[in-house]
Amino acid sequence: MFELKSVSKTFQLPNKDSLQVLQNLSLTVNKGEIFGLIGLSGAGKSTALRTFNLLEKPDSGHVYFQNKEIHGGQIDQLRLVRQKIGMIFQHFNLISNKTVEENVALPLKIAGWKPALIQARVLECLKLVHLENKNHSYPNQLSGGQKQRVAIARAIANHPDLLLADEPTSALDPITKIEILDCLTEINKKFGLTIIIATHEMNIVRRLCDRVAILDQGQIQEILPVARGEIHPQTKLGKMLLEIT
């Protein structure tokens, strides 16, 4: 589904220093799997996630989506690729003056869907996340978990092939967190949707993922399978993450 080859990224800081956040990073994500990127704060996991749809453009290396290399300079190609990639964020990123229905409809309007088809698809997506009775509500009338479910509905509205999730549960309480993870699992199983999630919690990886890459200072320390909630890291960092999260 997706591949990064020798990807590096450096940010220029306000004091004119530079910070390298990704160093020669390579990994492959298979179709239909839930793949985790885990590490401590500053490990580069969110930056790595955002290179998949070129929200962060690498300084060097190659990004492949469905066996085709994508480039930031080819605007038409990048627009088509991004229509196949949904994204959900830590703080939901809903538009406060639009209703739930209008938020979910937004990517469909941008993609040029006809109004009648938009309405049917929005209702379908809201049913998937069990919020069909909130379609006329505004974000400030929803709980945190409901906001994130609206964000998931919006992210899958345009029938994406890939869903990127950047710390999607870190702003939620433990019970709501489980509800969101179960929602993502249900979508993955029902539609075979490939999901890549960035997190700092090993418990999320154990509950949700098929495989996980452990990152430290922009480099992959190890890539591990997750089998029936069990994971067996070999690196010192992996063992520490397993113990503390």
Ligand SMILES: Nc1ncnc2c1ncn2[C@@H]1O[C@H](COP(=O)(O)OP(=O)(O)OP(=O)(O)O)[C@@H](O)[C@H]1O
The other form holds:
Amino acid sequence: MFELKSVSKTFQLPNKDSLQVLQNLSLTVNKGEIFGLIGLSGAGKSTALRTFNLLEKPDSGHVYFQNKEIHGGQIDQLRLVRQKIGMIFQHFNLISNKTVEENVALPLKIAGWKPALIQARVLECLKLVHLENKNHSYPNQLSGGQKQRVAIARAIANHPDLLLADEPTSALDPITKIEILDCLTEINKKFGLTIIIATHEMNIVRRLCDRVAILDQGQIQEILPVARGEIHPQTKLGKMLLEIT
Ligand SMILES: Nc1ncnc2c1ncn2[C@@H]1O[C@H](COP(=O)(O)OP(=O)(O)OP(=O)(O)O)[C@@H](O)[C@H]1O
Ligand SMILES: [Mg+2]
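Now that we've seen the form predicted alone, could you pull up the form predicted together with the named molecule?
Every chain and every other molecule in the complex is listed next, the one we just looked at coming first.
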């Protein structure tokens, strides 16, 4: 359903060196699944995640979304990507001088929704994340967990088919972390929304994911199923991550 095919990416560094961050990366994510990308810091998780919505353009290779080539062909399908892929981040990235309601409404405004429909959809999304009573608050009046739930509401407002989550719980305490993971699970179950999540932690993968790819220096070491919270890595890195996180 969503596919990276032989994707490579090299960054040019200021000292004229270059750094290959993704090396011939190929992976397929099925519709409706929660797919994890795990690896150590610098493994290329965020870069890989950002190639799905073309925030990062691969140097070579192809990106497919719903079996349509969105990168690697003649032209990039940026409009499709913007409308159909939502994203959430470690530090929430809310707009501080807009209320909760205005933050969630933003992607709908950009997509050209009618004001009356926007109002209803915003409330619906805030209800989904159990924040309907915070619609007039500003981000700095909310806890980290509440901010991330606003970010989730904003990311799903325009009915995306894919949600990208880049370490969405790294800035949260352990209890709030579980609350956010359960919120993502609920949305996945309710709407069949496909989710790709980048993380350092196997305990997140065990709680949330259907499958996980272990990434090391821009290459996939192995792709594993997660069955009833259990994972059985074969590689050294996979075993180590399982043991310590
Ligand atoms: N715009 C950029 N310019 C140059 N180098 C970059 C750029 N973005 C990322 N990198 C480098 O690419 C490598 C992979 O970065 P990336 O952010 O994808 O890793 P990550 O697995 O998400 O790490 P973390 O767990 O710390 O978030 C790192 O060495 C990083 O320094
Ligand atoms: Mg990252």
